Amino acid sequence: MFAKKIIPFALAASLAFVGTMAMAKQTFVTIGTGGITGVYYPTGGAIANIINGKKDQYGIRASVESTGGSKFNINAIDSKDLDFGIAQADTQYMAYNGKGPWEGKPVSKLRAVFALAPEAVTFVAAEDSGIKSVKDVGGKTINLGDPGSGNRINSMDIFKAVGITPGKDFRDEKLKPADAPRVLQDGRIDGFFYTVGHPNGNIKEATAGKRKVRIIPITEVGTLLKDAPYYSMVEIPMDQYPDATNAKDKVKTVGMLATLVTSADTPEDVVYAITKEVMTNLDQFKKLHPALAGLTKESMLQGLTAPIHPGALKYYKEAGLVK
C-alpha cells in the first residue's frame, strides 16, 4: 500500500520537474517595428506569428512592439531593450559603420538577419501647394518625420543632395507618419515624406481626402546614389492610389530595402530558428502583407550592410544560399 502511494507522488514530482524545466527553456523575444499604420508593424507580426506557431518545437515566444522606427530599433537592440528590430538598409549601414547619427560611435554588435520588402521614399504633396518636384518646397511647410526615424534621415539626404536646407528654405515639421495625412488634409502642412513599402494605409488616407493630393517623383538626386550605395531608384505602383491626382503616372523615386536586424549577443539557436521558419514558410509569409509579395530567398540576402548573424548564416549555408 505504501509503495502504491509513493509511485504516484514520485511521478507527479517528476512531471512537475519536467514542466518546470520546459518553462525554464522558454525564450521570449521582442521585435521592434514602426508605426501601426506602416509596413514594419504587420511584417513584425508576421514573423512573430510564424515562430510562435512552432513554440513547442523551439520554445521561443515572440512579441511585437510598435516603435519610432529604424533608428529607435537599432539603439534599443544596442541597449538590450529589444532583441530584434526592423530597420532600413541605410540606417543599418550607418549604425554599423559609425556614420550619421552614430558618427564615431558604431553599433559594433549590430548583426543582419535577412532583408524584407523594398521601401520607397514617398513624397506626398497637396495639389494646391503647387509642388511638382522636391525643388518646389521653398516657403512651404513639409513634414520630414519624427526625430530618429528613417523617414527623416532619407528626406534630409535628398534635400542635401539638391542643395535645399530644411528649416531655412522651408518650414520643417516633425510629425509621426500616422498624423501626417490628417494634418495635410487639415491644411496645416503642404506635404510629407514617408519611407515605406506599398501599398500603405497612410498614403491611401492622404490621397482619399477632400484636399487633392499627388505623389511627387524624386529623380533629381545629384550624387546621392553614388555616395550612398544602399539607395537605388524604384517605382511606386500608382494603381494602388486611384484617388491621387497623378494616379495614372509612373512615379520614380529613391528607395532601399527594409531589413531584420539583431545583436551579436542574441543566441545563435534563436536567430537560426526564426530565419529557418520564415524562409521555409516564405509563401505563407508573403501573403501576410501585399508589400511582401515580391520576396524571394535570394532577395532576402540583399541589402545586408552589417555582418550576418551566425545563426542566420548557419541556415543560409544549409539551404545552399551562401557558400
Second form
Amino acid sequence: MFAKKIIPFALAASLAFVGTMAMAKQTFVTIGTGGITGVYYPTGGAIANIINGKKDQYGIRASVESTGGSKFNINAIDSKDLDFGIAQADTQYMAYNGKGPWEGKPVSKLRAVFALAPEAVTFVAAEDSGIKSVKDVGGKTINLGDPGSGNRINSMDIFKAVGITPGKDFRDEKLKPADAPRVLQDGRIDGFFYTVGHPNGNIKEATAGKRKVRIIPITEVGTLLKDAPYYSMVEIPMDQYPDATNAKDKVKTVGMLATLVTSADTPEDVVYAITKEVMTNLDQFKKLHPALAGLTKESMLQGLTAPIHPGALKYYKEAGLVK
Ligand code: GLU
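Form predicted together with glutamic acid, following the form predicted alone:
Next comes the full complex, this chain leading.
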C-alpha cells in the first residue's frame, strides 16, 4: 500500500525532472536588424525562420527586432540587450578596433558569425532639388538617418572626404529609413542616405512617387577607400528601380558587406547551430529575400574583421571552409 503510493510519486518526480531538463534546453535568442523597409529586417527574419524550423533538434527560439541599425545592434550586443545583430562590415571593424564612433572604447567582445548581402551607400535625391552629386547639397535638407544607423556613419565619412560639414553646410535630419521616402515625397527633405542591400522596398517606394527622384552616384570620395579598407566601389542595380529618373545610368557608389555579429559570451552550441543551419540550407535561405540571391558559402566568409566566434569556426572547419 505504502509502496504503491511511493512509486507514482517517484515517477512523477522523475518526469517533472525530465520536463525541467527539456525546458532548460530552450534557448531564446534575439536578433537585432534595422528598419522594417530595409534588408536587415527580412534577413533577420530569414535566419530566425531557418533555426526555428529546427527547434525540436536545437531548442532554439529566435526572434527578430526592428532597430536603428548597425551601430545600435553592436551597442546592444555589448550591453547584452541583444544576442545577435546585423551590422555593416565597416561598423564591425570600427567597433572591434575602437575607431570612429567607438574611438577609445572598443567592443572587444564583438564576434563575427558570417557575412550577408552586399550593401551600397544609396543617396536618393528629388529631381527638383537640382542635386546631381554629393557636392550639391549646400543649403538643402538631407536625411542622414537614424543615430543608430550605419548610413549616418557612412554619409558623415563621405561628406568629410569632400570637405562638407553636415549641420553647417546643409540641414541634417535624423529620420528612420521607413519614414524617409514619404517625407521626401511630401517635399520636407531634398534627399536621404540609406546604406542598404538591393533591391529593397524602401528605394522602390521612394522612386515610385509623384515627386521624381534620382539616385546620386558617389564617386568623389577622396582618400576614403584608401583610409578605410572595408569600403569598396559598387554599382547599384538600377534595373530594379525603373521609376528613378536616371534608371538607365550606371550608378557607382561606395559599398560594403552586411554581416551577422554576436558576443563572445553567446554559447558555442547556439552560434554553431545557427551557422550550420543557414549554411546547409543556403538555397532555402536565399529565396527568403531577393537581396540575398548572390550569397555563396565563400562570400559569407568575407568582411569578417572581428574574431570569428568559436561556434561558427567549428562549423567552418567541419565544412572544410577554413583550415
Ligand atoms: N545598413 C543599414 C544600417 O546599418 C541598415 C540596412 C537595412 O536595414 O537593411 O543602418
